[in-house]
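What follows is a single chain, given as structure tokens, in the form predicted alone.
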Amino acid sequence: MRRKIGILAIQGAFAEHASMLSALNVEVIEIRQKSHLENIELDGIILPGGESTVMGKLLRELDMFYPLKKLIEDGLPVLGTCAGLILLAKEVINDNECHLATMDISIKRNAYGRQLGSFQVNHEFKYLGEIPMTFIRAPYINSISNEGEILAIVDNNIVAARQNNMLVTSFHPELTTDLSVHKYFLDMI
């Protein structure tokens, strides 16, 4: 049976995730309004990179915040990349505002500096081996609860983790040609 993955498509790098999933023969549903969360059976959802403050504001304005939070809390598999990681974090060290707060992690926003501080490396990702990682104004995970699992560390910073149905990366796996992270996410379903 073909999997159906929703991608939050209100802001950010959703088209790039859609391309990755299409390459893996996955049906993609762009989530743009509340009814998409309520009326479509999804096997998982991706919260893409972009601007977390804008995404959080739009989730509330479009009345999608609580339905999305409930789906994740009820066990819907979710992949949060960069801004998506920020949306899922229970604590943001350098910001007073948390958003969905479903994953027991503490993070630091823009930890790698401004746009000019963006970089790409090949680094080890637990279970996947060495993969390319693209960091753009990326956060990193400062701490994770005992329920979570660290999946990747770059420069002594946690940049990928999993807790139950939630997988997060500081980097943008959708900005490379490597499908490993998306396959790993699909294997969680």
The other form holds:
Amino acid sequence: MRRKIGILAIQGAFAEHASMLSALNVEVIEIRQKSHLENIELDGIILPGGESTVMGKLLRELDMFYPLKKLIEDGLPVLGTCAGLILLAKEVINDNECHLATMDISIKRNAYGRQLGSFQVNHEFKYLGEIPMTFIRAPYINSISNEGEILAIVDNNIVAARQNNMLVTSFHPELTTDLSVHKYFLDMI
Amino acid sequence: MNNRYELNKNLAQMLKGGVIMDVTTPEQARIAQKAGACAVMALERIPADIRTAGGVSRMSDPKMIKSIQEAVTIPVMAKVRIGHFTEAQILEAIEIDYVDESEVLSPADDTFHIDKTQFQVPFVCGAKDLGEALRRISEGASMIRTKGEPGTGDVVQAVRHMRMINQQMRKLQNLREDELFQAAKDLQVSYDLVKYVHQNGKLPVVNFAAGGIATPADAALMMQLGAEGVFVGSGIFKSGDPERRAQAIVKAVTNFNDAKLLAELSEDLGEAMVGINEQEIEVLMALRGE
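Show the same protein again, this time as the form predicted in complex with the partner chain rather than the form predicted alone.
The complete assembly is shown below, putting the previous chain first.
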């Protein structure tokens, strides 16, 4: 059976993730409301790029926050890119507010400054080799617990990591044509 | 184009499905962020007040823009006059996240728009039709919005412009390949851009709705018509209960197809901004800069 992956579609670049998944022959479910989380058996979920303040707020107000947190705590494979990484972090060092807080990472928001600090590089990703990485007003991971595995380091900052069912990148694999991060995520299922 | 242009288009992609709100003070910026804005537009006077005040309207004081940059973590945009590349240089110097070359301000040049390819920071520009949208893109805009008619609270022109752009794109899609050369001439745009639209059925950059959006229903209407997000200018801070209205518009954009939720969101919002019909206004901002 084709795998079903949900994409949180309340704000941001969710369509880009959907086209990556379609290219990998995966069924995509857009998650906009609580009922979408409850009524469909998902094999995994993607938290896309966008604005984490907006997504964090809408998750709470649309009553999706606790159902989603529980699914992830119960082991649902999740890929968080950029804002998605922020949503999963237990600590945000330059912000008081945390969101789902399921992953033992401490992160810095807007770590490269404003839009003029956005950049693209080709860089090594553990197991995947060199891949294109696009950073847009990106965060990075400041520290990670022993349970986590570091997957990519750019300029001495951790930009990709995994902890059990959770995979996060501070860059946007969905903005390139390289499918390897999405394939890696599907292999986690 | 270069890598910087790609990165700038990418930032607009991150704003999709979101609401960009006009704010005039750090306090308003904080309210907007708290209400769920995906970015704020920093300006001294919102369009409705620019209409009332009359006279020449210019780029805002950089100090005021910086105070808003310090107040929020979401991207901060600001407006420059059409063709005023020095105002744009100033905004680039203070590291603005997006420059809006905007018809809301008085145009500084009645022929030429800014050559946006000369800048590192991204630009968003307004358009009433496909020709305008593609001309702005060839000048280097990395995001497009409908012009609508700012400061009126009347959505009719944003609707007209969004429908026009989408109709013209559908027409291009249906043309034969050998008809695209003439289409490029008619639209006064490059053949390459016409071919892109013919093949993809969409603009090569993100397209938002702007100008006259005042209610959650207006915002959802624009999304159903194909907008990828909305700008709300005067509609929020000219209304009775800005915070509540801002929150409702944010949720309406996320679930624009859910009429039941839209009904709930439209309840008890207090007074909407007092609108002006297009027949009643003296200055048609949408006609500035074609």
